[in-house]
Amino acid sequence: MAAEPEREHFADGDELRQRLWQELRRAAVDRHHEWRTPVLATTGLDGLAQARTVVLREVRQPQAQLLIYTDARSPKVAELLAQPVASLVCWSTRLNWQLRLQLRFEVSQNDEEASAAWERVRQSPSANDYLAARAPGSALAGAYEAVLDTPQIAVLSGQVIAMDWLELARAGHRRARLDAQRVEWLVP
């Protein structure tokens, strides 16, 4: 059984807030960070919950924004255009931390933000994901299909409204809710 990580002591809520943003910033640049692939939960167009794993591409801490790239034809784009609030859930086995984030999203497509995102991914293996001839989830005639010349990329910019942090530890679980103005310690 793996050793439990040493418990971090936070002098105050601001220390915890800075530590959470530090992990989020690391996740956006470290392919092996567990928070790099959080679960995004949206409200489907049918009113039912929809959850899927996404890739955290960029963190803009001063603006409290998290950026995710996706195919502009993806159902999550339509869902966020109809209902722009959603949640991200991150789990780290290394830290024994769960972080749930409530966000308000804006969708950028066919603009400078989307063009800049394409420039960042165009030479990567994931570039073909944005060049598929059909929308994500569409049926294929075979295992492979032609690609488009024009990328279908959208940037989901999530403004963090609140964070719910939970630490699981033998010494006792800890939980806190953070928003722009305050940190409130909660019963786990």
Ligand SMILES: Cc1cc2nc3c(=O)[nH]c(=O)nc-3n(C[C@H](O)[C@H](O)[C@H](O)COP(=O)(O)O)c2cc1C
Given for the second form:
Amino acid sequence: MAAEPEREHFADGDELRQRLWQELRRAAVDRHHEWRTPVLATTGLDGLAQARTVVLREVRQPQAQLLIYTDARSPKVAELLAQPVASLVCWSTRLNWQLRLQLRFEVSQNDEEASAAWERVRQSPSANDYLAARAPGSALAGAYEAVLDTPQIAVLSGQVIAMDWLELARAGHRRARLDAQRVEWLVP
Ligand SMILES: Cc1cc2nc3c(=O)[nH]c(=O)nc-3n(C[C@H](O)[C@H](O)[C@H](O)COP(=O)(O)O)c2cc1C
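Next up, can you give the form predicted in complex with the named molecule of this protein, since the form predicted on its own came first?
Let us now look at the entire complex, which starts with that chain.
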């Protein structure tokens, strides 16, 4: 079994807050970081939970914002327009940390934010994710379909409302809830 990472010491809640943002910032630029691909959980239009893996594309710490790119026609966009508060869940075996984030999302499409996102991905293999002739989840007419000229990209900007941090350790788990004002240590 892999050795457990040494337990980090946090002088106070604010130090923990800074560490969590440091890992989130790293995740957005390091494609091997385990927090690069969190699970986004929304409320489905039928009221049931919907969860899927996404890529953390950008972190704007001063605004406490996390950005995700998606196809504007995907069901998650309609779900976030109907219920903008959603969760992201990250887990790292390296850190032994789970982070559950509660966020309020805004959807940007056909605007500067969406154009900037397209400029970032247009030369990458993921460009085709935004050029499908039909909405994600639609049935295909055949094995191959033509692609669109205009991307259907949307940027999901999540404003962090609160974070729930859980560390697993043999010496004893630790948990804390962080919101904009305070950090509260919790029973794990
Ligand atoms: C590793 C991984 C990363 C993914 N990243 C994204 C992403 O950044 N944006 C996205 O829209 N879908 C992404 N997907 C696909 C989604 O998980 C999902 O299948 C798709 O977006 C349709 O979701 P929806 O029907 O709930 O809208 C990713 C899937 C995997 C496995």
